[in-house]
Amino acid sequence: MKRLLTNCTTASGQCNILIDNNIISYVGSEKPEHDELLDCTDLVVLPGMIDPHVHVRDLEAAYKETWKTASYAALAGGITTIMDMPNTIPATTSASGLDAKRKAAEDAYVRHYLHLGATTDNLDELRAILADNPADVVGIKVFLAGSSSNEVVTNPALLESVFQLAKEFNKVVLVHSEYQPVLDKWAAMAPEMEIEFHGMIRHREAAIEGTKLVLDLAQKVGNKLYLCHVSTQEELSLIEAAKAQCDHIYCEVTPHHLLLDDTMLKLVGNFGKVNPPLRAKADRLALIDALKRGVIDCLGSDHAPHSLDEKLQEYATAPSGIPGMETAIPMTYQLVADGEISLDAYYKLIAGNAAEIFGISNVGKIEPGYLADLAILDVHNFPPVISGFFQSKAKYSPFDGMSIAASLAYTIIDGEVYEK
């Protein structure tokens, strides 16, 4: 079946796009023969977002989210490929954990890849898994601190061994860089265990010191390093300096760190409790500046859903994390609307760079021969975020009530149209 998208606004200008079954077969000004037509007048067409940072949950935490509900949330947000983090229950740190996740992921409606998790004693098991060259495994995640049901690795020698393993099998090491020893120091000094002190309890020094550690190791080993959810000016300076020395250092920003700051916490409470914390306005502006200068490579939602009851607990017991897939593109498109970055740069931020970094072929671009995974935006309709309407099981958001910059008109995956 041939579907023609007409009058599309893309990074290269106005064009028509022909989808032949699940492949983009033509991009240009002509109107090739087709079976169905989709008029995209006044709509902006993006490559479907490739989200490197998703916590699907499922398995023993299926009450928080399942692969089915996560898929609907992704499609509602224009995300067509997701990469799932390993800190599930059971964790993706062993062959049995990987098999359990693969079984659960049979319910997925989106393209999906998996990250393995490093622990203090599973290096041999990771090697055995990677020796089979699994096509669905694209990275190894390392947590330098506790965040949500994960194991912590802080020993530099062990971290170096993980980096060596990743280099051997050409996998990306993804790092949550908050460093547990530093967190322990600052948590002991917090005046109160309340949400407004979250930034002190998980002090910026922890992210900075952890980033220094892994940047030094990656430059020594030569493996691909991907720093998740960068949140401080100091981290950006360290990363930019490292990037000037080598070409295998990458970093990610989340929509919430890019668009929100810690002044929100008194208003949204635990709905804004994330790790690393929302930072100061100066950090947020530094992230935007780094994005404009090409220091930041990818947008990652860090979709981390919890039940509403869990988030309404007292600060000390409420888990960190927010649902992020349905707001990632609708909120961050504001950067394009405001002229902060070009549409072409936005393409790379949400899709093209991730495809290249993680070695995923035939996605992330709007070109002939690429899979027909597209996000089509209405940039003239700005309804507010209403988390109660989310496809995710997590019905809360720090963005609640804010106007979006663009709404999803259609998401196309594998040539098929998903309408929200």
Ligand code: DOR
The other form holds:
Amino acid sequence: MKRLLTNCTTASGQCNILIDNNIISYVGSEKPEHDELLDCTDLVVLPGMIDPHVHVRDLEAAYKETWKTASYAALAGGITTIMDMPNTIPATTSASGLDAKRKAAEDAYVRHYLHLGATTDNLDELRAILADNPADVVGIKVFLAGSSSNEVVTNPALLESVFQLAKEFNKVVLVHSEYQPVLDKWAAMAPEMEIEFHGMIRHREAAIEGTKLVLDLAQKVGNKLYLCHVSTQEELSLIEAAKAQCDHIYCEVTPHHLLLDDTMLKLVGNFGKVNPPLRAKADRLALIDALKRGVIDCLGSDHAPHSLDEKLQEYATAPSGIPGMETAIPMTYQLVADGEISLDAYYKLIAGNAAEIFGISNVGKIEPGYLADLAILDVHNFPPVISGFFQSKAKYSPFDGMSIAASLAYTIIDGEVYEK
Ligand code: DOR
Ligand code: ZN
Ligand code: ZN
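Can you swap the form predicted alone for the form predicted together with the ligand?
Time for the whole complex; same chain goes first.
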């Protein structure tokens, strides 16, 4: 079946796109022969987003989200490839955990890859898994601090071994850089256990120190390092300096750290409780500036769903995390609409760079030969964010009620049109 998308607005101008079954076969001004036509007049066509940072859950936390609900949330948000984090129950830190994850992921409707998790004693097990050359495994995630349910690794010698292992098998090390010893120091000095003080309780110094530590190690070892959810100006400076020295250091920003700050916590309560915490406005502006200057490689949603009941508990016990897949593109497209970044830079931010970093060759670009995964935006008519309509099981959001810059008209995955 050949489907022609006409009058598409893309980074390289107005064009028609022919999809032959599941492959993009033509991009240009001609109108090649086709069986079906999708008129994209006034619509902006993006490569389907590749989201390197999703906590799908399922398994023993299926009440929070399943591969099925996560897939619908992804497609509703224009995300066609997701990479799943290992802090599930059971965790993806062993061969049996990986088997369980793969079995659950059979329910997925989106393309998906998996990250393994490092613990204090699973190096040999990770090596055995990687020795099998698993094509679905793209990274090893390391948490330098506790955050929801996960294993913590802080020992520099052990971290170095994990980095060596990743280098040996050409996998990416993804790091949650808040560093537990520094978190502990500041938590002891916390003023009050209230959401407004989340950024004091999980102090910025923890993220900065952890980032320093792993940047030094990655420069020594020479592995690919991907810093998840950068949230402070200080980390940006460290990363920028390290990137000037070597070409295997990458970083991610989340929509919430880019667009929200701690002044809104009083208003949204635990819906804004996330680790690392929402920071000051100056940090947010520094992230936008870094994005404009090309310091930031990827947008990651850090989709981390919890049940509404859990989020409505008091601050101290409510889990951290924001469901982010359905708002990632609609909220961040504002940067393109405002002329802060070009459409071409946005393509790289949401898809092209992730494909390169994680070594996925057939998605992430709107070019002949690539798989037909596209996010097609209406940039003229749309409602504000209404979390009650989310496909995710987590129907709440700190973005609730905010105006967006674009909504998804269609998501195309593997040549098939998904309509909301
Ligand atoms: O807020 C967060 N939630 N940060 C994390 O690092 C983990 C995540 C989760 O899994 O809930
Ligand atoms: Zn994290
Ligand atoms: Zn995360």
